[in-house]
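Have a look below at one chain only, the form predicted alone, in structure tokens format.
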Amino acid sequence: MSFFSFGQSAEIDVVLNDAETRKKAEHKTEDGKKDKYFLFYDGETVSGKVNVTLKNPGKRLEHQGIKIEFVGQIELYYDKGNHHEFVSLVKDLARPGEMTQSQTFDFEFTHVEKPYESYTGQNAEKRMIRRLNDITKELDIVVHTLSTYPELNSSIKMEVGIEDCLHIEFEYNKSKYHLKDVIVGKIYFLLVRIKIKHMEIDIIKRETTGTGPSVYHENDTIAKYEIMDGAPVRGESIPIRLFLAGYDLTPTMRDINKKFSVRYYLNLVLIDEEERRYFKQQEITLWRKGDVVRKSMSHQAAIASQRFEGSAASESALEKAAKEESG
């Protein structure tokens, strides 16, 4: 949000109506540091008060009107200073006139559309801000986009092969994972005639910005998971359990406002004794699971949980959802 037009004559403060109870979320800033910001979701109302405090009470302060903006913008670092706005709402707080004493103004942006998750990457940044005239003050907020269980979530089966030397099959339990999920899989060694000394799975984040000839790709290795250190033998199988909760991940973002994308890949890496490296890469989809499931959706979510996890815990989730629906 942003504010306008007082310079050194007044101080401006913005207070959200639910500041004491609203959750905060950590978010990385452009300089790589992490800070906490008020957390909002798509469709939530944003309301509060703007306090304009005169530095010299009693002295007249003329202004050209007081407005507050709610802005969503994308900035590409190779196009610095050129902001691409995808949300722009304005509320007039006061008509042009003068102030002789400090004042407080109420504002409300009702059921604001916030279609994209906040993001700061190598070459792109997506922000939601409130701004007052003349950009005397800005207040950043963080937006999280929530998803429900995917209707289709097929497993991933792939092969790595070098003719007459190596044949490996690997399988992951699904292709779509929420940010606190566990990747479960298995690697099967069907033929091993080269001396493998190390194997790992990497999670790679690929950020793509720009279009046409001005496309930039940045790959960032988020995690490395060692599968084995030593030589496997034919017929051996190795289980995989990779917990995602400990890593700095975002949901998959595809063609955000036609400006940038963020995709994630599982990269299987094999290294032989001669330091030759073999790769096999597969895209996965990451999504953010809501902390609180709405009552009307609880039964659906429990069914999805049972479908994809197939565990006793899912059965108990079904029973719990059924009680909530009837209660």
Contents of the next structure:
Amino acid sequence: MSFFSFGQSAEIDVVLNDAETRKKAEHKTEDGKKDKYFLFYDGETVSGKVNVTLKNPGKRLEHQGIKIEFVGQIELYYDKGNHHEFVSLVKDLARPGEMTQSQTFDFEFTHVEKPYESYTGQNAEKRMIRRLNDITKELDIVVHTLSTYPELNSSIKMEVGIEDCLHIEFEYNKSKYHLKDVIVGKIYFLLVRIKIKHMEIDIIKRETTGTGPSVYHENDTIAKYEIMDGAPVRGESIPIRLFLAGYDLTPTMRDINKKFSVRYYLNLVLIDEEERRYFKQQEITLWRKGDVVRKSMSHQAAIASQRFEGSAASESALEKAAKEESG
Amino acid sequence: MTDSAVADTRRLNSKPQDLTDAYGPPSNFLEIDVHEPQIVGVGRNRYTTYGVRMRTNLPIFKLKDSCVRRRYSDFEWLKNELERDSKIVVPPLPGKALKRQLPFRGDEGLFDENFIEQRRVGLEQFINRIAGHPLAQNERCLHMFLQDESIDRNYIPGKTIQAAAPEPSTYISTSRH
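Since the structure above is the form predicted alone, I would like to see how the form predicted in complex with the partner chain looks, so please show that one next.
Up next: the whole complex, starting with the chain shown before.
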């Protein structure tokens, strides 16, 4: 679709200022492919340059205005026409007029809010894109939401069973786990009157989309991990040690923009000799831990204080940061 | 806030197991044999009965060692009762073999040795599968089938008496199979 005078067209290129240093994160796209995108956190500034290159230099290019948008949107797959925008910032780069030569425009979205983590699932997708108008060029970025260690993180301990048949007590060391954490737990058998063949623990992801009467759940078994092979008797304790880093997990997302949720459950499954399955599901909260959050923050503070060059304060701040890193 | 680089993966504390529990007989002993086929009756009124011997230490069964004689139609009766009253998916019985009841066969028909053996194996698998199901163990028809001398087809169907009403939140779920 071209609004331009005959014979002229342009190519648009968006380049981030920190493209060399910024980390990239892998992210699954709608068709299941994994691609790498620039990674941003909430509050970070997004800045760069827009290069508009004329295809036929020397010829004029009339345009209705050039602007850049920073958009955060949610798309539910069953409702593809509707994009719900939860962030939308626009900056004008040029007023309507004409261009006679290729130009570069600077842009900066300072400390822009990115409230939600990027997520591509069965039914929902959340991403941040930047685009220009008239001829559009989109640049997808990925956002990760970081958390710190929760203040309250009680263990999960419960006794469950079938009257006179099977009684167990299960325990998981925490209720909130970060994505590279380890689930440490145990299953204690109080009564075993059935013939158990083996026991496994599954991680189930449940994606919920829609509200009110049209709620839709999609369950996905992310992992199946056998923790016991053979028949237990009363008094036996079976340990659990499940490393989460090996699995494709995202943080728990509750009611994102009132549109969708992603929740995780541990499913403890016992299978008897006749292939009957006995199971108990328990929700856990997953959160994303920053890699070197503490270190970078004190380092940034040290660099900021360096603006007052040669001051004793900046020297000691840098020293302190260095100590913290090695300590 | 401690931020250890390596997660603590030590086992959680657990109660030591009592040695009589560790080395004693398991609480889930249940064995049912379908054996000793016998042909009863004469001429065209003959039929085969099988011995159904149950050995168990499950408290839900009144007798720890019982032996009864049952015929194929008794197994059919049990299957129908469970399908009607219980929520379980009842496993299949070996076939009815109607063709074997027709005359002018080359072999012994219903009383052919191989056929009886095949049926015996199928019936044994059937009853073992059911008897181990916690939901089937609540049905009076199962107890009558396994431990009463004869089946009273005019019995009052129902569940065996339960000690206390279960609390739903503390339950493990089972699949119906």
